[in-house]
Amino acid sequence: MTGWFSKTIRIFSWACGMAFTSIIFFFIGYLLYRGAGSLSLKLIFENTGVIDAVLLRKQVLGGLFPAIAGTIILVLLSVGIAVPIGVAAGIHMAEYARGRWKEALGFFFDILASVPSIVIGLFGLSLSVYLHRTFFPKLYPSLIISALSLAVLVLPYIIRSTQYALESIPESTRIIAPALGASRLQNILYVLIPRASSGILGGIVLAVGRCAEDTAVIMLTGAVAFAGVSRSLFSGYEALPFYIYYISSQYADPAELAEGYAASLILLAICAVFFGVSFIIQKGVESRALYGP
């Protein structure tokens, strides 16, 4: 009976894995079928030279380059804000918080993780309106507001992944450094964090993907259809998720819709690059933690 049940579970797991993989390949294949034909330098840079566009000598009008640049800047800025705060909060949850205080914080972070992104977007919009009316009359929905809103959106992922990665370290590893005279902070910085780096980086990878794909937040906090490459943190910007949403809802002909599929492929490529870099960093940190410098 046990052998039959184990075999059934194994077959079911294999079938689910194959079905999920097939869906992913079908999805990517469909995007390639609909959008690969529209991929070109003209789609990205329009009539502007590649060097002039990359060096910001000339503004790209009509191409996807401003949206690509806006997406990359937005992701880097959002993750740059969220990671220090999230990792620090995760360390506090795992190493310092105890009892009801830990339960209360955990409940709060779980609630924050379940908040829909459109609500986070409304929060960012309300924040910009409040700051505009109270302290900064020239502040409007902008790149910095979107980055702050996305940072709030991904904080729970980073906090919880850091907490669970630290809490999963065996007690035998935890007591080595204190037994040799290391302080609690030294133990965290030089022993626990390197050992938990794989799990921490996993949460950061999830945060990168979440920032790159979210549309609801940015459409309320600063993303616009045509703005060019943003020259300031306090100005509007273009982003690929918003462009895809805009073009898919208001396309004039099949050629424009195909450009939306092409933009989706570019967004997937950007995410793949971010994930690849994160994976390389993760493996490097793991090797350093296991074998030393």
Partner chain sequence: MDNKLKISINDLHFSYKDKSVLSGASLRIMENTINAIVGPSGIGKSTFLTTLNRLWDTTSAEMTGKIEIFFHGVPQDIYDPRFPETTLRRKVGMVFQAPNPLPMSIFRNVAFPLKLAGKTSRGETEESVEKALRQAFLWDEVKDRLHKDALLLSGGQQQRLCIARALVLAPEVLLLDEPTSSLDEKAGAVIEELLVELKKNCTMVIVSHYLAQVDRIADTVHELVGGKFVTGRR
Contents of the next structure:
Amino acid sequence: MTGWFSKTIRIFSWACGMAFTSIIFFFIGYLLYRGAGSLSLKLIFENTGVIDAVLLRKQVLGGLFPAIAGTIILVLLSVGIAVPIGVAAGIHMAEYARGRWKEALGFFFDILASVPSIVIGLFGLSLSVYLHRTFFPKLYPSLIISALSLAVLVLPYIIRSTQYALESIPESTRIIAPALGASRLQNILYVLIPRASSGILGGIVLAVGRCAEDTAVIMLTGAVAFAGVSRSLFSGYEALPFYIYYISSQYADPAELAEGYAASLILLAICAVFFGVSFIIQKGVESRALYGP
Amino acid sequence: MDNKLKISINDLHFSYKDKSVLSGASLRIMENTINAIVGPSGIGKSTFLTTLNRLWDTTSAEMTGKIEIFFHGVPQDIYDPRFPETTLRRKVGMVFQAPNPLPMSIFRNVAFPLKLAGKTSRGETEESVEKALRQAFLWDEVKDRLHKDALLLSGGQQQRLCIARALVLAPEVLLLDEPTSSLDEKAGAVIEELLVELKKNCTMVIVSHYLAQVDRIADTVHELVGGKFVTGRR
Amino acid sequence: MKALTEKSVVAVFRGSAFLSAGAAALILGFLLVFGLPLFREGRIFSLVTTMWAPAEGRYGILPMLAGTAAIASLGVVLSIPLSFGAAALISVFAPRRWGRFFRAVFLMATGIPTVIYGFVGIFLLAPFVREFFDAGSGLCVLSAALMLAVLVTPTMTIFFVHGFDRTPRSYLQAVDALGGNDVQKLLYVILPGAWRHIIGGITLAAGRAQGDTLLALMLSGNAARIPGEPLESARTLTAHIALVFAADHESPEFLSIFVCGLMLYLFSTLTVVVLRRLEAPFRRQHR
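Given the form predicted on its own, state the structure of the form predicted together with its partner chain.
Now the complete complex, all chains and molecules, led by this one.
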């Protein structure tokens, strides 16, 4: 192989890596440049006192606080729904399901993981329309519908990370407790789950990040541009990613646009924190890249 | 030595993924003796041990034959479907090749089988743990740091901890799979000594590679040849 | 008593697994039930083969199918060489430290919210495309596809890297022993051995690209007609759902989004089938 050919390939390869890296850093730098200046407490809380706002003593009408609070509430609700079901299903996959059943269940989880989030949003929307027509005439797209839909969205991550964390425990560890008279369930609860906890936790943290960033699901299931901090599960709510989307198409003046940049920075920071945490908890963060949004 | 039968193994056939390990193996093991299982590596000695507490992998292996253990003098077919394997494993303890303490304190490691068995009275637990640690020659070394992480102990201490953990439910049979092979000579000697002491309470089946060790401690030697046992000297 | 609690806990595990799998089926079920009026009238075939012209009472989603095909395929095609180059760099060419750095950057990039890519795209990329190509608003197939390439490149790269890293050390040593260099290693040993991961990475990226909503919605201009060239505006299936979902629930516009949903579900299932085929030998190895 001639020298220039090898050299070209190497240069191309370095160029690809460098180009992509600079694009990403350029994006982040651009957001910092445009957004950092306008980032302030006033931007978040408008004219309401910080303590009053956080304790929900006063309604914050402007500012980013309602969107930030909405995102946090939404994440807590969806992850609260998805974690128990997902972890239990993951345990079933790793410790009980065998053969054809395991294959079939895995196939469904793969589909669930790959269905576009807008389709899951559409599912949430039609669920609320259906319930509205049949059992609950007062039900409209709302916080609870979004939380349910997002729970469906992140279920496969939690299931798979639980399953893989359990399956990677070596046989020599698996037999310790049974040799001491443990039942299968005791072995799972006392030895295997604690041993797999970092992997399971890593999956949960990634699910949190997914819930915080998703826009397509919530725009169909109840997110609105202005609602204040929502006080009920059955009302519309504000959320950061939807706010960013809304600003990008509907901003009226430079001040609103600046809010959009600031909101992007805050969302980026929130996701970076969760991503970093899961990075530390488990090196297997790469599974997200493969399973991801 | 009173010659009471403890374990009776009759015409055992065992195959793992179509590979025959035992074919027509029979063996009689007497109470309060140390029985060494010897033979070249990879011939299935460890697998044989797991047939005595049903710890083998039922999804990829098959077994026929009959194993009876006399618990308090009463024979029990240990593969009787009405006889739960958890009960069996509480009466037949096992110690593995490499020490395998769980990532918890010394005390909680030894108390773990009691928790599994649903015995939770605090005083009783403390009493049993101390007794087991004394039996395993470990009490004096750890009594001041019972609540420290078990993984901080030396290899020999960890293995004795695992023996204590296996003894805490007062099993009648103890299975040992090359228990000193991962330890240095000195640590191994302590364990040999304690096994001889344990004969008062337990019947032991030990897999060992060291013929010198077998000579020192075993009452009976069974060699595994072509899937059957040939019982040797002493 | 104890055995009973154990049994019920195990039943809860099983129930959760089936409930989760049921969710995947339920999504399909809802799409079908809501799209039912269209099936009854047998209009589903004509809907996917005709144009979108609500004023004339035509609600075909052919332009959206074309929009999705154009934007997703252009995005994936743009990201393939980039991902190959980057994966070769991380896995083969870069010194250990740099390899780890680039790997971290690509992993981090998978964690950036899509809406932020879209936001940056509107205010940074679209003006650039507008100036550079002198193309109207700059909201067009090319803008969406370029940003989509940025979105799927890290995923594809990491998938490739996994494949490259599986190459047995002995093969690499054999090339070294024969006096081969790193480029020859890559071309003659690593790439041929990683073909499953290469197809897998591309399939995964294609699945991700066709399912993306935000970038297309924010950057493609959303005109419901078949794009003739990259600088024209287009609308994807996903963007169509996001644009029309607020319409009257009895209207044909509203019904058309369930056809879009069905199409997207179908494509996703297809990618899953392909990926599982490719993975099958590895999975058997593990069990």
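Numbering follows the first chain given and starts at 1. Between two forms, the rigid core is the largest collection of C-alphas that superpose within 1.5 Å. All of these numbers come straight from a predicted model, not from anything done at the bench.
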Where is the hinge, among 180, 137, 99, 250, for the turn of one rigid part against another between these two forms? 250
If the chain moves as two rigid parts between these two forms, put down the smaller part's rotation against the larger in degrees. 16
